[in-house]
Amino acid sequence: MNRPNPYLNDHWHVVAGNEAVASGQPFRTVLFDVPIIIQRLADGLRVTAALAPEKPLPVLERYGFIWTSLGTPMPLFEIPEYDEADRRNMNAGSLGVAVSAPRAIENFLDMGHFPYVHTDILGAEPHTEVKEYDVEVSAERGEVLATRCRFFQPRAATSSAGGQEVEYVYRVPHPYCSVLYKSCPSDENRRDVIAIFCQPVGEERIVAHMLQSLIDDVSTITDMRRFQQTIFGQDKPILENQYPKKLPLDPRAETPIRADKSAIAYRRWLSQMGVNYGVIPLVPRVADV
């Protein structure tokens, strides 16, 4: 069984939504093939590995989720918008998917599938072009950033009144998490925030936890959750039919196109960080050895 390297162990990883863990009731889940028990006790949260219950793991409640680490966790990435008073923050759902965490993140970054998988919602023919956009890997911030991403969407959000060209910014501040900022139908000067936090249950299975932080005082929480769950429900069969389920890091393994620019940067970043779980590592060519 493959084990995550120290770089992965020293990250925070989501293991449950806050609402899933009731007071006094053990909540059982799995992280990196390790059975985990979460308990909400009188003195706070307690997270332990099932095989070593005497040694509590680090625990953090943030963005509506419970996070833990198998190592010494570095600071969690910031989503400043979450703390804005007029935003409606919600756990949009936690869904098991038979795919690796990196494959799920790469799908989240991909605009090219919008017209074909999310037809008449996030895309529609003949508006299939992925326009030129910018991607950078920031060593200073430790993340991948894609900007100037634009795509025509028939219904960009629950509150949308009609089709519009939507601008996206994608952040990947964590190997298994991505944050999306998109044009807000209610306020042209601000952006809605949608994030995916992938819990690596195993190398080829995740729980995908979805966060929404929206500027929307019209739609109900139920409608906003249903909209996001519809989107991810359309992605789920696509993800589960990916082959291989792990993400190849060798750029020669799959043919890239312009729409994959952010995915190429993401794969390169994972390789540079030495990520070894849920991926097919880059094998050096003989000439490189």
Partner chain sequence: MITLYDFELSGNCYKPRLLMSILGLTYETVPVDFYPGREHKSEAFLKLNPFGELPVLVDDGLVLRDSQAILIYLASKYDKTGQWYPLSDPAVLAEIAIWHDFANRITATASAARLGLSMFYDVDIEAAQAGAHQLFRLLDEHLWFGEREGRDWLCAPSHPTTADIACFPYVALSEEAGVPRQDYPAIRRWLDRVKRIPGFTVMSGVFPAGPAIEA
Contents of the next structure:
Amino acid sequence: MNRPNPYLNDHWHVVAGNEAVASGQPFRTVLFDVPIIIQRLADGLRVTAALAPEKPLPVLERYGFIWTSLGTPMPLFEIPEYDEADRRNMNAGSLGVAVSAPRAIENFLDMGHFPYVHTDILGAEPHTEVKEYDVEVSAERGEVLATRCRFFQPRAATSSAGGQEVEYVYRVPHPYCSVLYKSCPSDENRRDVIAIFCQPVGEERIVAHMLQSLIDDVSTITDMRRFQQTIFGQDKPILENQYPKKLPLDPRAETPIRADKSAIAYRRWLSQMGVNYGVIPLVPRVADV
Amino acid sequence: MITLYDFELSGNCYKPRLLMSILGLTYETVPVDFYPGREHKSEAFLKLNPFGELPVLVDDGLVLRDSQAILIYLASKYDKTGQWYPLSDPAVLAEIAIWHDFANRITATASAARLGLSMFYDVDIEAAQAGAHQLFRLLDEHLWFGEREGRDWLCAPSHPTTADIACFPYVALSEEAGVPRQDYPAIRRWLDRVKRIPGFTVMSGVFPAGPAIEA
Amino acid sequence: MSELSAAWHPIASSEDLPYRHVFHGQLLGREFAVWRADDGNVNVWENRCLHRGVRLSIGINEGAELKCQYHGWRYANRTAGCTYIPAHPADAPARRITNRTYPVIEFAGLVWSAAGAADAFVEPLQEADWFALRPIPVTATPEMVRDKVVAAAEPGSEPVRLTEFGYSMKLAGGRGEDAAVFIQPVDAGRAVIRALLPETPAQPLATLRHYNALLNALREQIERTAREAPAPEPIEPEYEPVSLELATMPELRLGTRTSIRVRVARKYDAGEGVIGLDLAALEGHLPTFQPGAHIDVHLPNGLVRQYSITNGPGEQLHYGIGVKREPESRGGSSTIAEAVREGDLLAISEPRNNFPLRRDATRTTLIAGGIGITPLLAMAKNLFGSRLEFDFHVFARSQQHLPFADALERFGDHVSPHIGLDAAETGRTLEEIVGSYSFARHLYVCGPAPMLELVRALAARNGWPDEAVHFEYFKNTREIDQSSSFTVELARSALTLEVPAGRTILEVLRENGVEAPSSCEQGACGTCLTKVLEGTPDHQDVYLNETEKQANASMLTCVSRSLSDKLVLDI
Ligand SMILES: N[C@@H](CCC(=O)N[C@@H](CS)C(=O)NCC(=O)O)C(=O)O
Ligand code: FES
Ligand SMILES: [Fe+2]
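Same protein, different state: after the form predicted on its own, show the form predicted together with the partner chain.
Entire complex below, previous chain first.
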């Protein structure tokens, strides 16, 4: 079985929503093909591998989710907005998907599919253009950043009334997690935050955990969850029909266009970090050397 | 006013949404936080449906559960063409009952496997998938012979009925249940036909079809 | 396996492929998207969009193109070439993005293909009124299915081998016919039994049901045995890498130089003074083109001329062009009028598109003057086929002069012919057509230079932004001023060249051994477009729009020169 490289292993990985783990009831899930058990005990959370119940794994509760690690985790990335007092923070659901984590992240970064996959919500034909945007990989922060991303959207959020050009910023601060900031329909100076945290159950199966941190004091939590689930439910059949399921890191495996700049940067970054799980690593071709 | 207690990702809730869209009915939606909130097991919801299941439809004080029962009600009351649930045709009505039962069997297999895989319901996923494949073999055969007999739909030869609506959602969502449809070409063609019914609407996980060729 | 992959196998029944449907097929582990275009042609493609690997079997068969469900890329009937990338609606997908195709033959009611480079198709059966039974997918190895099928022969009869996986045999419990039974090897652990009867039986339905029950029972029996052993691992499909060119996103379009031989399949009168030519592929189909594209035609007298392709989407067996007979012709049209005959062979270039059609307009207005109709005809066919909003205005001297009048009929209300107007009337009509600009509208105009100038001026006056007004000149009628002299630095080739008065940049480049693509060499076609890194070009072309000219970021080296002493080019 393929094991994650040390870089991946020494990250925190999401394994459950806070509320999924009730006290007195062990919660079973899988991380990197390793079955694990989460328990909420009187003195806090306990996470162990099912086959090594004596040895506790590191555990962290953050952003409404439970995180653990099979290695020695470096600090979890920051989402400073999460702690702003007036934000409505919610777990929008944890859904199992038959795809690799990097494919799901790439889809999260992608705007070109809005008119086709999220028709009449995040996009609508004929407004299909992906305008030029900027991408940088910040080596010291260890994250991919795409800015000035703009797209024409008929209904950008639960609270929006009509079509508008929406501006996005995307961060990939973790090989399997991404955070986006988008113009907020109710306050033009602030940004709604939506994040996807992928739990690598196996190389080709994930649990996609979704966080929303919104400026919206009108909609109910149920409404806001419904919006995000509607969107992700539309992505799901696309992700499950992508082949190969693992993300190919060879630039010649697929055909990028300018709109895919962020995906290309992400693939390069994964290559540089030696990420080897959920991807098809780049093997230099003799003819190219 | 018709009110539907609804969860977007539920195929059973999609059935009344689909029929109401085709019939051009307006209705109100009450979103229920089925997942992760399990609101359908809340005390308030259990008063509407003691089984704690979605969907529930309320019309003029009448509270209905069970998606097939809801389809029968909507079609009988609101379909002016009389084709979706043809009250005057006993043979077709009986056929519809057979396929409504079939729809529940699909829920018990294909939908169960999907809930197991995507929302971690405690089900025997492999058994559910095998059950779905058995049903799909029967469905494909029925539809394949239908094409040869001049019957494009499940029951009546010349038009769709509530049976088509009842069977459509979890067949169309079967890939999420780990049940591919590659071995069922007649099912795949029937899905296209359903998607081309005027007024058809999608749900998350179901793609629309392109227009048919003009004759 | 390599030996097997060259073999032909049935992968579907013809009946499995109604119009506007995509069938999901598989052979030896390779998945196929199989679809019938409106012209009847069957396409067997790798089931994977070249962009991000999404299965094309969940895409939409639009009749002439297949549309991917993820980002809406369109791929053409027959060639599988990408014709449109909606994320970049203003660009023609210039690079040759072509999906992997597999060979296909419809024979005996079945669709046949091969999982790799195929041998020539040898008909495994005699020509007859073959009657296809309901195909039966079986979860077992193809070898086991084959052996069990052979064992299911009527006792006393001997199956005759037709192919590695096909037999002529009487099935036990059948009705005595010599059935042809093929086992389609789908994957390591899956197969489909595809059986044919030699003629349509007297009672087709009863016979179909009879054999269906029989084969279902056989399947039960095979699968029971198959379940005793663990299922084999599926065959790992190999995906070919895309070309280096596709993987690296070049920013600059390079001219295509390949020349293709075509046969003049039809030469006809396409309206007063216009000759229509259909240039057919000698074999198979011609390269993918997009609406607005043109080809170079190499004429017998050595001249090279550009003509727009008038075809609709997915029409890949010939290119239709229109040639205007011009009394004071520069040699092109008179040669075609006189010297080119049906059956002649000509050389043409691959299609090039400097006049791409955006499909993201809320409404598209096409304005054609005379022979300028040709590229717009291809656009109109595309818009019409995709049910997009458009109006098509065609100006002609008289009804007889209206080119391709037959082709216009199908557009119905979308077309407005404007016949026999004088200059003043034309001006007023154009003013009305152009009207005021609204969000996401686009205007395309092609015709005589004065008409183009007028439309551009009207559009500018009515608030149309430059990028919403698209035009193609047939030729550059401007007087080219060649009096300047200046220095050109080639950034990538590290060369510095002097361009004297009377010589073009292009000529100087070539004299110095620098390869540079070109075509019309009069500043109209855009083939020699080059990026400018430094300096101010003296634009003399009719290809770039005003915004592009003012940006000074690119120029046409065949006519344009320099206002500054030095130009630095990205060559
Ligand atoms: N036969 C019922 C079945 C309804 C059903 O299974 N609904 C699901 C949602 S799609 C449900 O509410 N399940 C409750 C649960 O499993 O917790 C119908 O057709 O309406
Ligand atoms: S994957 Fe097909 S268009 Fe992007
Ligand atoms: Fe999406």
